[in-house]
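As a starting point, one isolated chain is supplied in structure tokens, in the form predicted on its own.
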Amino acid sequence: MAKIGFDIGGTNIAAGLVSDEGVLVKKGSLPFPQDKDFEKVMATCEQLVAALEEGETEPVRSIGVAVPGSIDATASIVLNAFNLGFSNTPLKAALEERLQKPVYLINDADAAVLAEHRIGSLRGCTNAFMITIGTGLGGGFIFNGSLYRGGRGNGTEPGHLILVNGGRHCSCGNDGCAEAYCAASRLVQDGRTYGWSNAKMVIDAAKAGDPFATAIVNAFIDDIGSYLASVINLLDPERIAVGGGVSAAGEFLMRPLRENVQRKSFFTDPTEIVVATAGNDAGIYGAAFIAE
């Protein structure tokens, strides 16, 4: 019996069908309901299992849906994703209705990890980190060769580690978040100056040798290897995996940034930094995985 997993953003709704073996056989997406209308987002989630489901001979056994955002710790209730408009939202109770399915929630940047364990470029490992460079900084541990989802089950979020006291604002609000730093959203604020509207168009001029676009990026990675590094001081990790769109700059962001973590990190053998390889979906498989 194969397993349904859903990875929800503010932009569209992916579903996947995943079998027991992890192998992802089919998949489809949807675009989020730009008014965030609850009732609408159920029933873009019934049509894509709909869908899914046709044809199919095995019956799906249980539903796991990735989100952006905080998570009771019973896992049912979504507190907060401010993109998907959600907040203290019954969504495990209200799919379960819905679907006739068993559900299982779990933050996207979690799912993530846990996809890169289980098939990516965390295999194998016992203990090591995750970040994902997006819009925002995710990110999340495996521990003792299992995802660690916080001491009292809310999760983590990496991201909002103070980088700097004081420092830029944070789209939770505080000032000085690693995401404020860490994340391609700050390529773009810097780059805008230039002309440049999209993290892909500063790293693209730096590649070319724009001098304005290589300060900008030489300073993103001097902030990243100090976040890494003092990830590293705290946790040694076997293994850390750089996922979201900006790590498709691949050894041109990578390079610099291991050598910048080699020379800010307490030990003297460095953890290992690799680019993540579950790729886009990675969101669904994590949450097809969660599920029992």
Given for the second form:
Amino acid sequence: MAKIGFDIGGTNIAAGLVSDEGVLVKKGSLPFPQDKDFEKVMATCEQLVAALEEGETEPVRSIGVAVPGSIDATASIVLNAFNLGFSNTPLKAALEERLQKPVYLINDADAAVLAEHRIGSLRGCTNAFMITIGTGLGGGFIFNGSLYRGGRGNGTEPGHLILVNGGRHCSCGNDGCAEAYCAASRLVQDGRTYGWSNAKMVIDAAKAGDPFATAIVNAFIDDIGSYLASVINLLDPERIAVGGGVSAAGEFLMRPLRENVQRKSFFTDPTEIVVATAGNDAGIYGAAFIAE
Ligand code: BGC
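After the form predicted on its own, can we look at the form predicted in complex with ligand BGC?
Once more the chain from above appears, this time first in line as the rest of the complex follows.
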């Protein structure tokens, strides 16, 4: 019986029907309600499930949901997902009541790590790390062949490692988090002065040789470089995958990033740093993979 994987983001809610063989059969997406009204979020999820189930002969067994925030140790409550306006939100119970199917929650970056490990760029790795560079900075790691879920079951929040003491304000309320320097939102913040309203515009301008965009992107790469060098010093991963919207910049970003990381990391043998390959559907896949 197929499962549904949800990837709930602050812009869109994406969902896909994934077969028992792990194949994404069909997918759909709807905008995340901009007023963040929880009832509307539930209704949107219900609508997506109905659309995916339409025409299917077999019922959907269960649903996995990837959320951009931290989830409690019982995997029932979203403790906080700042982009969605969720705080201590009993998402599992609410969705189970609404959809009448078992629901399993996972952090969105953890879902991406699972997908990369099973079908993408981290296949075959025993100890590996991944960052997702989107609106927020997500991350997670494979430890001894499985997703590391934290010592107390809280998972990990690598985007909120403090990179600069007392630095830029982060969406989590703290100052100086890696997310404030290494996520797409940093490019948006820095690019605004020059009239670029999204990360892609800044990167495209840098590719075209604009000196201001180049300076912004270089500073961004330098910060991600410091961050990944620290991650390497802590975990010594076999491989690092870079995912999220910004990774679409490909080698333009990756080549200088590899050099930057190598220059700063403690170990002399370079850690392999690759672009994630499960793509935009990684969250859907990972969510479906945890649904039983
Ligand atoms: C959240 C993480 C999430 C990441 C990517 C961060 O701000 O704290 O839980 O994985 O954004 O969405």
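Given the structure is predicted, the values throughout are model-derived calculations rather than measurements. Positions refer to the first chain, counted from 1.
Domain assignment between the two forms: Gly166 and Asp35 are placed in opposite rigid parts, by better superposition fit of each C-alpha.
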